[in-house]
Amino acid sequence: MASSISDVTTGIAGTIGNTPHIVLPKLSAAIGRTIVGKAEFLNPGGSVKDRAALGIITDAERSGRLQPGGTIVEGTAGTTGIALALLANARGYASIIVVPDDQSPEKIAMLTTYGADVRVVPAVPFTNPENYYHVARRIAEETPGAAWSDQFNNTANRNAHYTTTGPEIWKAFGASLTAFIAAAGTGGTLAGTSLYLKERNANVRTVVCDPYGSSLYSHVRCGTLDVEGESNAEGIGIKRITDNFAGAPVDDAIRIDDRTMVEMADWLLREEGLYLGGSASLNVAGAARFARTLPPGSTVVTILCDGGDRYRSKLWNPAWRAENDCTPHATDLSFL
């Protein structure tokens, strides 16, 4: 059977977005509210960061900061770098990706496979000039023809979600949507999506799902940047307010610990057939907990950021779980 025009796209960029919304039937039945995961792991680069990467590159091309044959530079926990490297290949750019050494080796290996010039640097605080963010900025400044994508403060990131993720969720659920909840690293996904949804219905609850060791929970709840505890979650949580997060219409915050994140990862694989990464599992745990505070029948949407395969040596590794006191034991949802 011949494909319709809507099934045909030119280039990888055309396959980014319009991801499915997956109702989680067992979880929804257990708590009496509809929990929905937006399947961002089905993007071509395997994560929600494909949207930001496309938005950033397109904006840099339009502004003239990125010229044919140029180089894209980014400091990243790995996932945004993967998306940028793939799009750079497709559009004829080189890519230099700076990654802290505490990220999963699978992501670093993927970046190398995709042809990026990968610079692995020590994981140090943001205040240290050798932090991966600052190293990437300096490399961009010193490299002829380079454009620094700056995913944290470049609001083309947020705008990508305002123009795609938010409208997709609203089209799917409209007035039946009760709440949107997501973790934040750069803040682009949460802020851009929340801005769009709030414009359509101010009553939609928007919530940041924060790991320990991050300041966003205290920022939303108390107006401070206090930090409590620590987390091994990759790519989410931050101790400062980025330009992407600033001004986001966030109503509330919930905090999820690493053990709950790992328990939910196992539960989702075992019960829903979803093999996900830590940020996605944390999001679902947060969505379920927050949903319990809402009236029965509410609909809560969250982001399934990426799949589990790029975390095999850490989140899905029994030795890593034992070392970090995160070995799952629950056979039900009692961990919530």
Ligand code: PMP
The other form holds:
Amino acid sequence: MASSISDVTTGIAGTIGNTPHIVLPKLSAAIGRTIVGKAEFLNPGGSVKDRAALGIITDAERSGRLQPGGTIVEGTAGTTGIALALLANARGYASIIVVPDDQSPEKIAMLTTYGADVRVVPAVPFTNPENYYHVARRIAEETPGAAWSDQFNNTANRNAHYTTTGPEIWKAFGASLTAFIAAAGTGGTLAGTSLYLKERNANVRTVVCDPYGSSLYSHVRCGTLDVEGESNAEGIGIKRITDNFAGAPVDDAIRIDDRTMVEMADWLLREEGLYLGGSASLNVAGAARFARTLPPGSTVVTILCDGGDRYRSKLWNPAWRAENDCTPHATDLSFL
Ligand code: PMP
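Structure of the form predicted in complex with the named molecule, given the form predicted on its own:
Shown next: the complete complex, the earlier chain at its head.
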């Protein structure tokens, strides 16, 4: 039988993106609005960050910053590093990945398996020169043939979402799309997708879904960088405005605590058969809460950033939940 073009692709780059949009039937019925998760965990590197990694590498190749046999360097919560390491292997580059030591051991182990040169550094604030971001920049400066991926300020990150994630959502929902909501780490996903969707329809509501311990909620609501509380959510929340986030058309902000994130992670596995990571679970909780403020029948799209398997020792570990006072209790959606 003949294959269509989309059935055959050469190399893993061609399998990044074009992820399904999953209407969550039970959640949508309970809320009276259509809640949709974009299945980014189905990307070949297992997360939404495959898109940013591909965009950044392609841009560095085009500009000549990355030459054949060169080295890609990045400081990352792990997810971007996983995506970069796989693409580096496929394209003949080395990868040096700097990860703070408060991220899940599963992600660090994956990076080692994939052949990255992994440098685990203490998790210290951004203002400390030993923060993973600054360490990665210095390593790139000192390594011959190295290109710093710089996912926070390199806008090839958000451009990847402007040219792929945004158009995919628009193609699937068009004028029926009411709102797009997502948490932000670098801000690439939220900013790039929002920029595209707002261009198509200025009435689409764009919303940041922030964990505690992050400044984006106060930035969008009050124009300040205040921080309240803290969170164990990995890969999301930030206390500064990155070049990727700057200028993004974000209308509103909502904040979700860690207990709600864990309750939603369990509910999604039990009721929708979706085994997801913390940022994806937080996004769905935020989408449901925001959807309630919209007219019945609205459609809200969010991002299912990655799957649950890489958080088995933390989010999905009962002992970790107990230690962090977020053991779920709900048997229904009362936590929303
Ligand atoms: N979820 C996870 C697990 C992540 O690692 C990240 C990025 N660090 C995000 C969500 C947020 O994506 P972005 O960087 O595009 O804001």
